[in-house]
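The chain below stands alone and is given in structure tokens; this is the form predicted alone.
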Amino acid sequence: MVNKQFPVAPRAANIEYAIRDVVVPALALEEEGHEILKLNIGDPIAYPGLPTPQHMVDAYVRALEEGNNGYSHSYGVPELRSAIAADEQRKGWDASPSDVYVCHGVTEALQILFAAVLTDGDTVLAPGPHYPPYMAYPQMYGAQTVEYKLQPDNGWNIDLADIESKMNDTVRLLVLINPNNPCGSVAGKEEINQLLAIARKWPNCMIVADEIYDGLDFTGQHRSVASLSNDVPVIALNGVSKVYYAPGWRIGYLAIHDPARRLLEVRDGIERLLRSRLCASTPAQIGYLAGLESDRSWMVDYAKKVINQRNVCVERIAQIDGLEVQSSGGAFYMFVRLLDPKWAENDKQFVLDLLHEEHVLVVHGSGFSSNLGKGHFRLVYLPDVDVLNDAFDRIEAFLRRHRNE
């Protein structure tokens, strides 16, 4: 007799993410002894060059010398709540540490945050592509996601015409990825102005502003959507994954800006929700505190290296015949067009057969979006530009060949 299966919940049954799961077949190469370049997952220390900071990592370990191993304040540690705000506040905006409430990531911050605004029938408005926890999360709590356009011919600039036709009174939240996740965009101060304008029309819908690479911006136009917000009520996410290189660490924190005080009953919600998952871990905590408050000279010379494998992708796409890119304004990422009419309508299958037969291994763009991602892959410029040379010969040779079939 065959064992009948115990059934799974369609909530988890139908979950995707693309990123990690295309390391999938990865790891079964690897398992055979291929050495596989990765230009997949946007986890800096997985590449060479870009280290978690020494006097972040000494404060870590003295948190776990000195016995700071208990449980938090389900909130956060408080000194790092005042770190966080004073640090909101320098992007211009009266946050309080009560404001602040610090959770195992950004992904969890979102979970917390669905959780406790999200009911039947509800409507998240996300940009497409996007990250994929948007579109996988909000389905739990009975709501959906709808994706607004970013434009792939005008540097993947938000397409405000496309979010005021989707606006409606089931929507809760607004979504804005700042600097942009899979495509590196970044909007300007006047683009963020413009969605605050059509919230701003909707009294029951929030701005949710993921803003985790925001240190990550080279075009000098970033700017935190609560520092512009006079009355749209915003949540601001961020933490110490990208910009402090340190993601494994899972830190991250979502800051309430509430200027006409309609936001209480969440801010209740959350911090309930909070409080039944007890606590973010306290040493990881304690190292994030050093990053804020210590000197961040650093990350010049950082970004100089994240700056200069961004130029050399650049150059080297424009080479090839068959992709197209446009340069990237922050964040780690590249959203690269395939042109060859056999790829660009079968973009996962290009990752996978390119992943197998040249052990170069990207995410399809599909992946952040089944209709405004396809054809397209995602590649990160994290690793070194030896490698990523390597990698872009190895794409040439393929895209070569199969065009030759």
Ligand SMILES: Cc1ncc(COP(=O)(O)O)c(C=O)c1O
Given for the second form:
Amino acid sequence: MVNKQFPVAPRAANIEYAIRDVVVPALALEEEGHEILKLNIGDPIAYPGLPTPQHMVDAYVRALEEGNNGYSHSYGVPELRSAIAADEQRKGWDASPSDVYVCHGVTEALQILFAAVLTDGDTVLAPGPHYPPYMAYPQMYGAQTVEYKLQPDNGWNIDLADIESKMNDTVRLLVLINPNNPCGSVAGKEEINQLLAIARKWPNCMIVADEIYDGLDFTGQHRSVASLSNDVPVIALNGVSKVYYAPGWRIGYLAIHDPARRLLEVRDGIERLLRSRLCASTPAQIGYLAGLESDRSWMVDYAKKVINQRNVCVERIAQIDGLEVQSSGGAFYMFVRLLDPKWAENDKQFVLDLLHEEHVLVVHGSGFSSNLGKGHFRLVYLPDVDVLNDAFDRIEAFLRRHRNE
Ligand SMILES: Cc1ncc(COP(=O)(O)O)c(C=O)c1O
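Right, the form predicted alone is done, so what does the form predicted together with this ligand look like?
Okay, now the whole complex, with that chain kicking things off.
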């Protein structure tokens, strides 16, 4: 037999996911017995104090025990589709259950959407910096992602002029991640209206509104994009992972807001793709349903904890020579600027050296955009205050030790 490697398809060989790529050296250190302070992953369950609410867990377990272990409808359990539509209605638009498609997380919803919309030569216009799949997936369908700028010195607000200059007929999807990962910025009504005004001029373009952090808006300014559009088609994305604290359940959805009924063919494509992959996990959908249908006052306490941790980070960073940050208005991330040119030029080296020398794990900014994210690192402010303070002590010591080298 010929001892030859089977070739990997180029579309897979080039995929990168910075957030998990830095975990590889961290695991190696853990295997050597070191304890790592992890400020790297946007998974609330990875940190103490923010468990999945018990009534949701109970509903999931009950679903298993009651034998809800079969395939569900391909577009989602009907009661869940109705509950999601009602939730989107509360956000201000006339969603109906048939507009809602339940997926294995927003991540699967994105793959389905890209597969249904994109073809050779198309463009996805996404914020820079951005959550990595917005760069990784479109290329699988012959499209390319172009970044529009979030302004580093202006609260990471959207640079609308930059969007305007990058619009053309190939742009099929204009992405808004709101609140943003990795910057934690929140776009309000005015910015969204301006974004819609730009999209309105380009009939090939719909908006992808990734609102998975919408319940973690600390500014009070967040608005659903669909609720503000009377004409431009909007695909709203959301799910159980962040605001309902159950990312491992892998349940999310896409909801189609199509006021001018221009997405009938795309909708048909989405439905075909969804049927061809059977369904999302049935008991997990029932767990999410319990979250949507029950009292949500618990979210206020969870948010209080997260805001307190954010404030600690902002205060500590202000006192550390060599760091600067625009405070975060939502989600649980902040994107910290490295002021020392040595690190600003090589943020990945900063992350790796910090990991090896101080056992603190963050994610390099260039992993969220090689151009618009470099010179930064993303930190997750989900760990307890004590862990955050310990991490900042170590980051401060690291920067001091390497200053003027
Ligand atoms: C902006 C954004 N969208 C989507 C996801 C993933 O969502 P899901 O867990 O529903 O696949 C993440 C996870 O970090 C995210 O930051």
